[in-house]
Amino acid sequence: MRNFPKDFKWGVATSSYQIEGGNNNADWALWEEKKGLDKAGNACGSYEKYIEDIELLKKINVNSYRFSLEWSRIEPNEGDWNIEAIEHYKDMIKRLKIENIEPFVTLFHFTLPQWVSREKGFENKKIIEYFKRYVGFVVENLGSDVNFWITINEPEIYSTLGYITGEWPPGRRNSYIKYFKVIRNLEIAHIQSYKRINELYKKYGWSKPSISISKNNTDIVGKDFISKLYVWFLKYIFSYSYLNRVRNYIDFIGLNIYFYSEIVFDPFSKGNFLFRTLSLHNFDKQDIINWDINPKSMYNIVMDIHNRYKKDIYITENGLSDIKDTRKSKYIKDNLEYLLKAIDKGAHVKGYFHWSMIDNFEWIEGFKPKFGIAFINNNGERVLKKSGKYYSNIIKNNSL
């Protein structure tokens, strides 16, 4: 039996738009209409059923819960603060604390209020002040009960899908200049928010908080010399550059770990530009979304970030789409084994959050992927899957 460190943070992760439901103020609601996508609709109904969600968390045995606040609920119009919404989140956090579940609160998880989107979102430098004001309002109302803040979730994913591939709002394709402008504004927004949160905690005499971002890093391997050079470039742009600029304004590093790929230099291959992603028939695949699964990526990414930055690390997301729930327990076990190996090698890993608590809305894929370790039955009840019971037992014993 291999034990995890004492006081290890065990949790699950969600995001507001993906589970809450009933929100038409976010830019994503307009995107669903524009593109004819599946609608989030009532999602998991978690805005109304947050008490049932907390009961589910207790069944999973977690001591921590990562969730996001919905900016579009809290400030549906510029400067118009929704007191009912902030009181809702305040009550939710207080109930978590009563159950000894540590809230890890994310302030931006992909969705913007429509009024911000109309002003071009993170393309517009004005958003830095808008975001800082929103952060200040939230922290003044919730801060006394929150020790961990994540300002921004996956900045490069958000920017790539919105400004390179055009799959997400605002739907720009190959807008590389705007991509870098958005990334830069996300960096400044984080730094300004980091300073603002610390100012408020000091002002009110609260214990110093821990603040960071959640960063999605890919384990990518080049199979020849030229590909390895290209991988170095990709890692600098997508794995290190953002962290390098905010490294003095983060108290830990949140890592979201899902992706593995291998590439080869193949400039004459039809449909490829210089490099080709290999079809890895020797690797397992995520169902529905077809991502390659390589649990060793957990070790590779964690050790890479540990060796480079020497900061505390939390795995803020890691999960598998598994409709039949036949592979998820093994996936959890394999990833945690590699996480323990990284800890044994000296990585300062302080916690692990599985994505996701419950089957939820998954952006352009709608409700088809099933990442949850629980599902909602026909009566609207939250029910643990076999994988949820397996994960619950790991947490209970703090060991594999």
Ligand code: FCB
Contents of the next structure:
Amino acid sequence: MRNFPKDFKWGVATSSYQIEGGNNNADWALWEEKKGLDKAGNACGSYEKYIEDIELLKKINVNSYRFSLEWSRIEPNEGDWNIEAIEHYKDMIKRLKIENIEPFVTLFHFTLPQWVSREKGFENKKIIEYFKRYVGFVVENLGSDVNFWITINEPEIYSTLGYITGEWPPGRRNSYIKYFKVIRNLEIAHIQSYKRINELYKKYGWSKPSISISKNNTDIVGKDFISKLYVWFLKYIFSYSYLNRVRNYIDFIGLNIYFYSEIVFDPFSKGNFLFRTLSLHNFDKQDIINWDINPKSMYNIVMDIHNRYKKDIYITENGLSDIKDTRKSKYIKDNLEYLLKAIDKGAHVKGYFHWSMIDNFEWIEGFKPKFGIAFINNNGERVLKKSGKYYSNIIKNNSL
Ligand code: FCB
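Having seen the form predicted on its own, the form predicted in complex with the named molecule:
The complete assembly is shown below, putting the previous chain first.
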């Protein structure tokens, strides 16, 4: 038996658009329509069934829950604050606190109100003011019960899929200049929100909150000299540059850990530009989305970030799409083993949030991937999977 640190935060993670349902004012609702994708629709119905979600959280034994607020619900039109929505989140947070479940509240998890996207979203500098105003409104209303804020989820994934591959809204392809503009605005939006949140906590005499972002870092390995150089460049752009710019405005680092990849320099292979990603037969894959995974990535990424920044770390997402739920328990065990190893080596890891509490809407892949440790049965009830029971036991014992 190996124990996790005392007061370790154990949780699961979700995001509003992926579970709530009925978010018709979000840019993603238009995107699904335009691209003929699966529709999030009622998703997991969590906006209505949040009390059942809390019952599920209790079954999982978590002491923390990471979820996001839906900006498009709170401010469906500019300056038009939806009081019912903010009361809803207030009630949810109060109920979590009653159950001793610490809320980790994400403010932006990929979806924008349509009125913001009509004004070009994060391409437009104006969003910084819009975002700050939204954050201010939310914090004034919810701040007294929240100690942990995550302003922005995965800035590089958001910008890459929206402005380089074009798979996500606003669907721009190879727009490198816009990519950097968006990243820059996401940095400033974070920094300004960080300052604003702290100001408001001071003003109301609430104890100082912990604020950060959630970063998706990839464990990527170059197999030859040229690809090693390329990996160095990629890591700079996707793993460190955002963190470097916001490092004085974060109280911890949130890491979302999912992928592993190996590349080789291969300028003559068809369909690749200079580098080829190796097919890894000796590693597991995520169902449906086919991302390669390697449990050791947990250790590699955590140690890399620990050595560079020496800050507290929370794993704010880590999970496996596993339709049959036959591999997920082992995935959890392997990842937690490597996390313990990193803790033994001195990394200040304060918590782990499994993605996800429940099978949900996985963006362009729709409902096919199954990241949940629970599912919704035919009677609409939330049911723990085998992996969910396995995880809840680990939490109960605070050990592996
Ligand atoms: C992460 C996202 C989350 C979910 C998981 C599978 O990159 O933050 O919303 O889609 O991947």
